[in-house]
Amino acid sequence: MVIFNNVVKYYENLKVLRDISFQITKGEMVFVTGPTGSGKTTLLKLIYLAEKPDEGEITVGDFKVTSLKKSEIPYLRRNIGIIFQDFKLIKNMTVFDNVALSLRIKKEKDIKNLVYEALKKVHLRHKADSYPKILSGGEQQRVVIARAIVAKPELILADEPTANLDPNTATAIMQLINEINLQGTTVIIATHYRELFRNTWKRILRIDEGNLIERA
């Protein structure tokens, strides 16, 4: 589903990413970890082409990432759902309207029942109305699941999707991406948290100095 081939990346002439290599096959679930600043999230920004490596290869489903043309990028990103640490939701926009925008920029057909039955994954389909303000972070946070997931994508990418919620929250956060993982949807979570992954049998893809650590 994903690999990497010897990718580098710098930021001006600080090398991130060095000679990163690995694999992540079809329905996985696999955990980025590592300290802050350590690269985590360059790595996910350089599976949907947020960022682009300097060297290497990457692959993404059917799509050779490193040699796309700019105007094939909405086509690789249409299989990518991002689950982003600080939400990004649009303030002025109901719950209802923040899920389904990504549906209407691809003029996707039954986009009232592709929502609800999104926000109905995420127990929020009581929310559809409200406005991002007035939910709670853990809401706020589902309400990101349910736009991530509501095209079906392949892939999902979660950037620390537990920060500054607490200990009960993250547990109902990480069951909804357990479930959605269950369903057969890939899923790479980047985080820094150990609680997330202590004692599980998940693979664990460590970053250490722009070094890749890989433990099974």
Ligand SMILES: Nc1ncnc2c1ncn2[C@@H]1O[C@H](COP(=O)(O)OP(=O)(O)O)[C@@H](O)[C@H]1O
Contents of the next structure:
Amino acid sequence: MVIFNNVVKYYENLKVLRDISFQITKGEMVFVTGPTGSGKTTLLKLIYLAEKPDEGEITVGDFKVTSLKKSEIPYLRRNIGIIFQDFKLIKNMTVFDNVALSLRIKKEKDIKNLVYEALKKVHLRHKADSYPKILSGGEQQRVVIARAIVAKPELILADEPTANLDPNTATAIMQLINEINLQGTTVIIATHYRELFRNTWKRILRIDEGNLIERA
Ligand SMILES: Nc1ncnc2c1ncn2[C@@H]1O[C@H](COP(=O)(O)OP(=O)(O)O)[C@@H](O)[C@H]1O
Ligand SMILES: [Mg+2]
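Given the form predicted on its own above, I would also like to look at the protein as it appears in the form predicted in complex with the named molecule.
Up next: the whole complex, starting with the chain shown before.
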């Protein structure tokens, strides 16, 4: 599903990723970890082409990301659900409209059913007509997850998905992401927060000074 071959990424003089290679199989759930500033967000951004690598090759599904034309980027992104802190909910739109937005842009049919299906999965069907500001932090994050899964992407990228949540809420969010993964979606979670993967048997890729180390 995701293949990195000898990927190198610089920001000006700063070499963030030195020579990264890994493969993630369809249906897997993988953690990418490492301290703040180690390049976790950058690694996720390379996958959906918000950043370009300076060297190496990246493949996502059928897309050779590194040789994709600009006009083809939307097709790549169509298949990726993104749970990032910089993609906040839109305040003056209801929960329903926030989740529906990407479908409307794509002129998807059957929007109503898809949105309610996604809201049901995150247990927020009853909040469809609410505005984000009346929801708790955990509920807002569940809306963000609904928005990421509504178009049924094959791959979900989650960047620090439990940041700013209390421990119980964080656990519930992780359970939800687990359930989505069990239904067949490939998931990559970037986090510096060790509690999230303390008891997991899932793969953990750690970025250490620009190199990737896989926990045995
Ligand atoms: N757009 C950018 N321009 C310049 N430097 C950046 C940019 N984005 C991130 N960096 C730097 O790259 C390093 C890795 O950042 P990031 O991928 O956000 O790390 P993490 O998500 O692990 O905290 C940091 O030193 C950060 O300051
Ligand atoms: Mg980050």
